[in-house]
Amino acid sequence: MKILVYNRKNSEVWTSAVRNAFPDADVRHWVEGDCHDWLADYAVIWQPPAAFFQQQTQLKAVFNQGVGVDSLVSLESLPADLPVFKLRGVGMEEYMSDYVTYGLLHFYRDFDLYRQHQSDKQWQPHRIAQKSDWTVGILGLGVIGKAVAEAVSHLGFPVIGWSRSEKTVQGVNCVSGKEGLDHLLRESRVLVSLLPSTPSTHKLLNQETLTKLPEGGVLINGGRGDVIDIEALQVLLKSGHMRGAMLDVFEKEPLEDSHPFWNNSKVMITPHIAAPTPVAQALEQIVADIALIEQGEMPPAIDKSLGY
């Protein structure tokens, strides 16, 4: 078995992990311009250039090193009939649940206000609100979104979850479609976006949709940066319609030094760390999936037309 690995930033980590997971396989790291006569059976990759698929023409399947596959499906060189598999949780659910919980409690317990009070040397306790008044709306109910919705619900907050198609999550009011999205926006004190980057989600959270949030609403984004119209968010934060935001992802990363969000006390910025890929757990899933393929079975692949 031949396996090709590509990760521009963490090549040694991933190549070593794949070799350990497949000790009997011929595992190599792909470098553009090399391996012209070496065609792999499988690829374990993250954001490869178009030349990767132009060269590797005999792949049985591709395994993405993360959940987001937008950089893959946007490549014209990706063969239409080549199965692509994304990671299905593998521990990222817990990371993202922790991240969202932190952001939720930060605003619910008024820590954003207390931080400002500290800067002003002001001693001013605030009454703790009822959790029932802090409905949390979660956009995206995949493996990670479902786990986040359940975690938030277990904390005692009302949760509304929205997805493209109808889903059922215990303890969560699940909605779908345009009417469901409108309902979620109008009822949510805190909006959590865990949506993938697709043509249908691009700038979904814009001036029109974000204005539907109740005044004083909060946004937490751990999904994809291009889901949010960042200029519209900036306007709504300045007007006071939105109280604050916790943003882990941006359409262009890293966020440029000159962006006003760096100095905006209403915004918390994190460098795309909400739910990093646990490499060991990821390889366990990839090993199991390749074993199924070798046995003539097919694990659940992404739908390229949907982008996830």
Given for the second form:
There are 2 protein chains.
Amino acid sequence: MKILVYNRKNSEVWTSAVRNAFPDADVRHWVEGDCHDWLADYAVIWQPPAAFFQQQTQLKAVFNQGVGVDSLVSLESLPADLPVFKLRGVGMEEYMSDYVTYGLLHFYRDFDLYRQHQSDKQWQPHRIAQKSDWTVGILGLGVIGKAVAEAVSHLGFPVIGWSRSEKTVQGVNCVSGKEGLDHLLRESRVLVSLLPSTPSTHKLLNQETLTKLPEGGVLINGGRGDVIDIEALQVLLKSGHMRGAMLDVFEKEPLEDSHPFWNNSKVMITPHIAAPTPVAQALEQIVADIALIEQGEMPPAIDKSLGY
Amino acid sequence: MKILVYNRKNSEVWTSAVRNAFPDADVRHWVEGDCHDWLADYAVIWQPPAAFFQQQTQLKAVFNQGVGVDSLVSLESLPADLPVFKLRGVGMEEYMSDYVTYGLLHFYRDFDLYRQHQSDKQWQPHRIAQKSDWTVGILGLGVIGKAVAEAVSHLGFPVIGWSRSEKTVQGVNCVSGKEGLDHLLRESRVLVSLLPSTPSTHKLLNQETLTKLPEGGVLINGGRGDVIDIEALQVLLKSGHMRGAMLDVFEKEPLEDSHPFWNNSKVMITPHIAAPTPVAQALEQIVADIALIEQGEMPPAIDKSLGY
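Coords for the form predicted together with a further copy of the same chain, given the form predicted alone:
Everything in the complex follows now, all chains and molecules, and the chain you saw is the first one.
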């Protein structure tokens, strides 16, 4: 079996992990321009350039080293009939739950205010709000969104969850469609976006939709940067309609030095660390998926027309 | 039935809550110098001055409007045979669990570093550590400590809990005594103090004990301020042996303007807000306790010699 690995940043980590997971396979690391005459059966990749699929014409399946497949499905060179698998719940859901838990408590328990008070040497206690007044709205109820919903619900917050197709999650008020989104926005003190980047989520959170959040609303974005119209967010933070934001992802990463959010005390910036891929667990899933494919079965691939 | 209420800061809130809870009782609010000839059956109080017990000589029981009874039992005027009740698990345990969860995630997920990076406009992801390498040591396993231990364990962290008398908490490695404390300190990346202020906890966390924490250790203090030798903490933060601290309580509150911790980026200061008393739930417990006493039974009072 021939497996080709590509990751712009962590090639060595991934290549050696794939070698360990498939001791009998011929595992190579792809470099643009290389391997012209070596055609792999499987690819384990992260954000390859278009040339990758122009060269690799014998692939049986592609494994994405993460959950977000937006940059992959946007490649015109990706054959329409080539099955693409994304990682499904290999530990990122726990990372994301912890990230959102932190952001939620940060605003709910007024740690944003206490941070400011500390720099002013001000000892000023605030009354703790009722959790029942702090509904958390979660956009996206895939494996990660579902885990986040459960974690937030376990803490005692009411949760509304929105997904493209209606889902059922215990303890979560599940909605879908345009009306469902509208309801979620009007009710949620904290809006958590875990949406993938697709044509239908692009700038979904804009001036019009974010304005529907109640006064003092908060945004936590752990999904994809382009789901947010960042200028609209800036306006709503400045006007005071929104209280704050915790942002892990941006349309252009790293966030450019000149961006005003770096200096905005209402915005907490993290460098795309909410839910990295745990490599070892990812490989376990890829090994199991390839074993199925080799037996003639097909694990659940992504729907390229939906983009996830 | 006559009930006397005292709270230096929130007298009105407490007096009206007690009136609502005991519609048939004669409820008064004590002011120093007042009520000389009106002797109450019960007192619902927070940090009264010594004169309170010199005047009120007919009390059957005293209800403390919180968990910490240190300032109360230190009053020489408090009769040795007067039963004192503290609040036992009326919601503060959830407040404290959320507070500790936030502090734990703050350091575990490197939010202290990302805060610094943001002010430097630096996009620098850090690898997420294994939770198994971040043992949380909890000092104090009363109602609150037990709830915190369970919350932290639910998040996936190993937990060691220390108490004066050996306890059993599911999923928690429970220790006691000097050797138990020693073990906890050497193993805990995060040390959470929820200890009451008593002669035996005074400055328990000092240069000698805090030095036992592993390199990069973190302190979260949600208990009482005088349990920490704050100069020793300062030295260990400066030397880098300790990574950071989250402090809600201090020997003198408010923390004085001149204190160097206000400006120390390794220290997060909050103004004694980790676990305030939820008044309504507190009253439910007091109503039930008084009903028992009136029937000739005695709910569990504090042990004044232990100080909690």
